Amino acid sequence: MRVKGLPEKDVLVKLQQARLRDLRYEDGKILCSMCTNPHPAAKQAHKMFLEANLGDAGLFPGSVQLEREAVASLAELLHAPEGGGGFIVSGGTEANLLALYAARNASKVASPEVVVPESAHFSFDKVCDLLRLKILKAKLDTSFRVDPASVEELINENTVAVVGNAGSAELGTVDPIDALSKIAVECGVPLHVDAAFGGLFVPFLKELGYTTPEFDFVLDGIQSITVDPHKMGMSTIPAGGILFRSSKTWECIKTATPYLTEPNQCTFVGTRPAASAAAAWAVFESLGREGFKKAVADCMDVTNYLYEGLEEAGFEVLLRPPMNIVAFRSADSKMLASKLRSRGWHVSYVPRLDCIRLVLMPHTTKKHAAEFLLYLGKLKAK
């Protein structure tokens, strides 16, 4: 740390130089990421509750308030039962950890186990790293969903928790969500489901005509669910969610908090950001039913005209794209990744499906995805 303080200016014009290295999400180029530029009103929000913390909700009231309506509206969307709730976080990764925490100090089990599709977000890797919980990874069938069959067999008396895909995060893939409900209700453990990108994407599917499987609180297996509004919800970072099908399950993981306003916790961050909360209350209120529709049919229609595209310049698409994801192979897969993000093209190459992943968010344009083909057409034609 300097000695002597720097003039505002000063500080302001090294921010800006910080900030002109970043990526911008507008040009297009972006086609990685999961998240995105937040709506107006979410950027507004956030700058209202900088100083607020949920970690002391007796201090800020009128932000518990948000987080509680914020967390309402994800319920109702994904149908929870009355007696539920849950919290925004940091992002998804706390949300698993607090679904995998409640699920483990529920259990009482000397040797607790997961049981998780190989396609499972590499946040359950370190989360049960972190619980000391053994990790069973389930196989995939041949649409690249879990097989419901595999994770039976991994089922015994250790299984303190399932956990199910919708939206993955390699290809968007929503797994038999009810398969694993049937099982999980059979064998006696809970179902955890991350729907960190899918959560606030695959409803707004359904309501657009798409064929989509069930995943949601409907299914009685279902206990959790992880949705983040930093991703498909538009808002700022970081704003996880975790749900719950009942108060009671969070009971367990509870960590008193004696010379605070409250008297206890339930999140593993405790100094939580009211900023994140009011940024996702506010666009959930912006937007509606209606605008996340809207932005929705405007992801798929970018994304099938990629992958038609694709398919039409006889590159291998893994799957028809069930969500804004797509993912396709040439000759040399994690080559072809590398000079696209040399020439600008951020993409990612996923090794254990040797492809190539590109995420069609709400920056992405039509005009966009035309370009990044054009690029491509030039790159194969060498």
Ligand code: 0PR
The other form holds:
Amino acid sequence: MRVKGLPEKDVLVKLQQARLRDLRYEDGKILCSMCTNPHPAAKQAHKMFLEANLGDAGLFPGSVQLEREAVASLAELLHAPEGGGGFIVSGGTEANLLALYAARNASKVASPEVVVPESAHFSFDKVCDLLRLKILKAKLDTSFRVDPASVEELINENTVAVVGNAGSAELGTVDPIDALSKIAVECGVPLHVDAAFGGLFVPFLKELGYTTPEFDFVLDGIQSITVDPHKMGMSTIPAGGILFRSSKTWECIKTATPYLTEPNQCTFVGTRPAASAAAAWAVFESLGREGFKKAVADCMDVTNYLYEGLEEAGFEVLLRPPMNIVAFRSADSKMLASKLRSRGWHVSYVPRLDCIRLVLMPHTTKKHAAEFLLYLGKLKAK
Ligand code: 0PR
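For comparison with the form predicted alone, produce the structure of the form predicted in complex with the named molecule.
Below is the whole assembly, all chains and molecules, this chain first.
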């Protein structure tokens, strides 16, 4: 650290210089991100709560109220029964961690195991390593959704939880959660649904007339759901969401915090930003269901436009997009992805599926998509 501090304006110049090197969502070239520009209300709210700390809840009752209300909005959207609830946490990774932490602690198993789809987000690898859970990966069917028979085969007396995706990270697929729920009930294990990405998208797809499988608390076997405001919730980073069917579940993950204003904490992160909860709350209030439905409809317009354009151009598209992700292959997808990236188009290459993946968030417009298709066409013609 420097000995003598710099004047404010010099600090600002340095900050601006660094910021200018960051990519900007609004340029339309970030096609690989599940985050986006926050809604203006989220930015405003975030600024208002910069110093508020949900880790010492007794000092910030106004912030606590906003977190409760933001969680209640998510719980209502996902049909959580009375008596549940949850938290606004640092992201999908912490939300998945809390779900499996609770499942592990609720069981009395000595060598606990978890069954996840092969397509589960890599956060489960981290979480299982941390919690010393053996992770077993169930096979997918030809539509890239988990095969319930494979899940059933992997369940045994050590299984403490089963996981399903509602909006997988790679392709946006929604697993047959109803079948997983039945299996979970029959085997007496909790089902956790990772809807980090899909939780604030799939319910609105349904309202727009798309056929989508049930994936929320209407299904009995589901004990917890991850749903992230900092993804399709258009909120500021960091904002994940964890919902539990019953508040009894989080009794198993309570840690005593004897000298704080509240006697215990259930989140992994201690000092945590009320700004994130306030921002999520502000987006929910500002957009309402109608606003979310419109955002989802716009994302699907761009997605379907790209899907059709890629098919017309002769690329192999892996599946009709279940949500705002399109995955396609060329003769050499890895090479194409690296060419695109070197020309400033930020796409993901998914080694497991040998495909290019585009995530069409609200910052990507049809105009950007048309430019991308044009550019791809030029590359192909060479
Ligand atoms: N579950 C699912 C289904 C996810 O898609 C993700 C992250 C997580 C859990 C973990 O969430 P956190 O990253 O909030 O802890 N999905 C994105 C991904 O890995 C995260 C991301 C976002 C990556 C923006 C890049 C980026 O620019 O693709």
